[in-house]
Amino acid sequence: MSETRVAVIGAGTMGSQIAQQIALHGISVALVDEQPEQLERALTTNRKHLQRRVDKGTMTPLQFDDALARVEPMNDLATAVTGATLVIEAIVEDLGSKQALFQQLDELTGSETMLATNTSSMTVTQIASVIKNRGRAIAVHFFNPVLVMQLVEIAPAPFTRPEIVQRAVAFVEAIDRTPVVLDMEIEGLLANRIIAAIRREAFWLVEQGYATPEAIDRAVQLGLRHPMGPFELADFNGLDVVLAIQQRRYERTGDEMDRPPKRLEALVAGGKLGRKSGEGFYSYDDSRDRAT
């Protein structure tokens, strides 16, 4: 079964680009958000991303118009998911909010509609445990910026039906992304857990006074050949998101190495959330946006 109509719930950085990536490959997408201004920002940002491709000659004006037209902004959830064969949740990383949304989706969609979460820190078991038809739930985790990054992690729960896993893999491949399927679900999935281990050590080195964020980022870039160091990557992901994930991990493990760093807490408390606010560990302007 190929996906013919998709609904993406949440028009933030991830949701908006997920919708646009899908639309680039001929699939109609409803992009849903309760806030009209957020939808407008999402469409404006996506237009800028695609215009760069036109300017570079990698996309024609006709392709540009078609891709934008396939994304339909909507405020009403029930209308948006009507007829959808796949719904992707890309809202805030809060378990209660995700569970509430999945309960709504369970009531609003048919039993064959695949329900996917883009969570970066939770499991499908945690999110979908509250719904009746759990077998159609799965994690389909994209990476930021979606319009650039190839990897999509697919993590089924123990109760996810095998055909749903197959459909998720086929869908990811159909939108020109590379799926990696987990054998067992785990919080944080694969890449983020590895990144978190690097970030945890990097934060500890700064907290203990061994080096500055700038020095550590440069060492990681030059020594490990990573495109971004852990602090620049944290800014890119959003320091509020990084802090929430670290707080959740610390609550679960109680390990002092997982305790959120004071500097990270101070930055978030001061509204310095990284690239999206213009300042975090570094200062930014619009010209540093990497999505193309």
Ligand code: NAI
Second form
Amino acid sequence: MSETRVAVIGAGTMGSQIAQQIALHGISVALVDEQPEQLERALTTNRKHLQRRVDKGTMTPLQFDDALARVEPMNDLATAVTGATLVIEAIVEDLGSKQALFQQLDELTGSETMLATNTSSMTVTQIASVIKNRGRAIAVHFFNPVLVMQLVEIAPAPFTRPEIVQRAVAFVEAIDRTPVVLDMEIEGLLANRIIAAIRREAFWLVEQGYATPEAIDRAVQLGLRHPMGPFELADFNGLDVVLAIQQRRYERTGDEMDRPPKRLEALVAGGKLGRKSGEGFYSYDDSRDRAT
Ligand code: NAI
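Could you switch over to the form predicted together with the ligand, since the one displayed so far is the form predicted alone?
Once more the chain from above appears, this time first in line as the rest of the complex follows.
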């Protein structure tokens, strides 16, 4: 079964681009947010992204109009999910909010509608155990920016039906992304866990005075061929987000290696949140270029 109508819930950083990526492949998408201004912002940003493709000649004006028209902004959840074969949840990373939404979706949709979560740090078991018809729930984890990044991680819970995994894989391929399927679900999935391990070591090295962020970034770029070092990447992700993740981890493990570095805490306390605020571990003189 291929997905014919998709509803994406949450029109923030991820949901807006997930909806656009789907629409680019001829599937109609309802995009829902509880805040109307988020919907407006999502449509404006998507329009800008696609305009760049038209300007570069990689998209025709007809394709541009078609892709934008396929994303239908909506405030009402019940209307948005009517007739949807797949619902993708991309709301705030809060367990209670996600569980409440899944409970609503369980009531509003039929048992064949696949329910996917884009969560970065929770498992499907945590989110969907609260619903009755949980065999259709699965994690389908996109990467930021969705319109550029190829990888989509797929993680079934122990209760997810096997055909739902197959459907998720087929869907991801149909929208020109590359699925990687986990055999067993785990918080943080794969790529983010690996990055967290690198970041943890990098922060520790700086905190202990072994090297500067600049030196470590250069070593990782030139020695490991990563496009960005861990500090530049942290600036890209947002230092407030990185600090919150690190704090949660430290609370859970109590491991000194997980203690948030003082330098990171000081930067966030000073409003230096990375690229989005113009300064973090590095200074940025516009939204793209790194100042030396
Ligand atoms: P965001 O904060 O940019 O957007 C979340 C949106 O959900 C907001 O517009 C908010 O108004 C809306 N919302 C909240 N509760 C809602 C509800 N009950 N019904 C409808 N709309 C609701 O968040 P972002 O960054 O897009 O993250 C969304 C999800 O994607 C999270 O689970 C996050 O962990 C995950 N994720 C985020 C990545 C990132 O780089 N930002 C990367 C991969 C996954």
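Positions refer to the first chain, counted from 1. In this text, the rigid core denotes the largest set of C-alpha atoms whose superposition between the two forms falls within 1.5 Å. Keep in mind that this is a model prediction, so the values were computed, not measured.
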(message) How many degrees of rotation separate the smaller rigid part's two orientations between these two forms when the larger part is superposed on C-alpha atoms?
(response) 11
